[in-house]
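Single chain ahead, by itself, as structure tokens, in the form predicted alone.
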Amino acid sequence: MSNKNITPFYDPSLSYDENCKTGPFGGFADGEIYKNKGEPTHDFLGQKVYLPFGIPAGPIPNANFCEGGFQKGFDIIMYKTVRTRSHPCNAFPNIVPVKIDGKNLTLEQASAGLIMGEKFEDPIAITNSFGVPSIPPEEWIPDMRKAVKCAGKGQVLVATYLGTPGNGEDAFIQDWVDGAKMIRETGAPIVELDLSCPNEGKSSLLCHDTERVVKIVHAIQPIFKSSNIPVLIKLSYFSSDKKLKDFIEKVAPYVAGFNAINTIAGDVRKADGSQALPGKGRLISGVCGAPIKWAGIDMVQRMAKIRKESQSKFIIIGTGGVTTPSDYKEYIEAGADAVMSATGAMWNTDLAKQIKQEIL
């Protein structure tokens, strides 16, 4: 890498446990401590910060790796999903380097299938296949208020979440509507529901189900708002201009804001042709990294249109191959109102000093 913290602070090299155990890794344990000077000015739904700039959900497992990324002055850290119950991780490895010809992971390149990389090496492109895994409730609850304790001055932890199905819809939605109800109890001040996964959507993706979204958002709206907790929706990308602009109009009405892309989902194997993540199901995962900006500025500057257009107020948080103050900044200017860097931050810890040494 060309950044001095080589060390990832989640390790690949290890299984998920493992890392939940006995990490974080790298920068994020070294002791090194950024002190952000005078008052934090930004408003992030309703909460003040230094910088509306952090981590999204997927690398950041439980509150000490919340801790170790707020020390390094993210200030807006995402606890991973988490759900009403245990859910298995899926069999190791989780994170491998992946091949990708040109700057850029097109749709097509994704369709046509990749090729695993031998290591990891700038610019990043990996890709990850966890499952969503989750601790039971009893376990995550009292973890999950101690990260929202680990937030210092100008900082914020958003806790999210996701359903889990059952008999039904009416099951899978009631499951949203618990999950609601223990996300409450944490003392989290914002939440984001994962509808970025590929788990139960009519067509693969659970955001693309916009109206099984409309459905649960609607029902657990009533149990956020009495608590004056704001509800931020994780997107994947759209490739439909129509299909976003009436996913955003029937949704907005009961969210706060929407977070854009989690990742590039294609084939992805190994030189010889077999499967690069063992066990069924999947072949499929998604990439990210330095190869993916794109799709995540083109999703901010199309929900930014479709935002003044409609005269709506949600926020847009752009997220995906943010690895240099650059990329904040690109975000930014394509009408971001925050930014989030998992994979780049995962890699160099200082980002989020790099970039407020040039923003602030």
Ligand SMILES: Cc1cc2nc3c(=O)[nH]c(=O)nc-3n(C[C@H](O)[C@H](O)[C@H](O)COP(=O)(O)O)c2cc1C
The other form holds:
Amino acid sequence: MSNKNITPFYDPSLSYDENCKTGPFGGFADGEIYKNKGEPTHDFLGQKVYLPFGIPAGPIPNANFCEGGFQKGFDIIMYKTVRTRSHPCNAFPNIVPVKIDGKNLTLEQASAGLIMGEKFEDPIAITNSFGVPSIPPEEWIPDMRKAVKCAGKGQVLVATYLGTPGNGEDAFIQDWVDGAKMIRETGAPIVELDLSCPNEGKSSLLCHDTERVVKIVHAIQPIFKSSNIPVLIKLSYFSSDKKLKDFIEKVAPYVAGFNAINTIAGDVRKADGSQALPGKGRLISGVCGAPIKWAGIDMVQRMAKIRKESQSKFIIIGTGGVTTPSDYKEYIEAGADAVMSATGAMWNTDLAKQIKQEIL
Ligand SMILES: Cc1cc2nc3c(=O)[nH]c(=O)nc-3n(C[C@H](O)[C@H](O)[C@H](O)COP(=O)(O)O)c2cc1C
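So that was the form predicted alone. Now I'd like the form predicted in complex with the ligand, please.
What follows is the whole complex; the chain from before opens it.
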């Protein structure tokens, strides 16, 4: 890798539990603290931040990781998606390298299937498959509360969660409502709903089912509104302009903004054709890193066009494939109000510092 911090802050060679218990690693544990200068001037949903840049839901599973990220100058940190009940993590390994033919991972390549790589290398491309594990709320509520307090001046923690399907549609919506009440207890000033996880062994994503999403946001909105907590929606890539426009028109009245994209789902196999990640429902997993940047930029541009045409005020967060300061600028030029990096930040814990050195 081109950066000095070659040990990622979340170590893919360890299990999820080992990471949670003993992490973070690499640059998040080297003791060097980035010092922001002056006053924070960017408004991010009512919170002042030095730079609208951070780490999206995923590689930051607890308050210790949040602290490491804030100390490295990532001013917006999203706590890994939680549930209203405890849920196991998929079997190890959860992150493996993926070989991509060319610079961009096209949707055609993803649906044709991909081959696992031998090592993590530049330009970084991985697949991740955790199954959205969750410790019970009795444990994550106090930990998230602690994480909220780790944010320094000009920094903010965002909570993220999802509802778990249960006994019918009403129970599912109720689970989203119960989750909203739990998140409210943590003091997190902003929340994001994860509607785009490809790792639950299902072929369809919740964000592609507009009517269901409207039911969810309609049900949870009063809870967050009464506490002044802006709601963000995490989206996957939409191929159809018509579907994206329809989704945004119907959902935007209930939320403060949209974050795109999550990973691009693809079948990942070893070179001998066998399934790369062990277990049922795990042939398909979420590919992320440098080769998906095109899809994040494309979604941001299309959402910015919809926002302009409809004279709406929702904010747009651009995520996907950000590994350099110029990727950050590209997202801002595409219309993003804030930018996030998961895979890029994992392997380059100086990324926020490097962007700040160029921009501020
Ligand atoms: C290790 C890892 C775990 C992730 N877990 C979540 C998650 O729990 N919830 C979520 O909404 N997205 C999750 N994501 C997706 C990221 O938030 C992000 O949308 C995606 O990785 C694309 O950004 P990137 O190319 O910078 O990695 C995860 C990503 C990674 C790398």
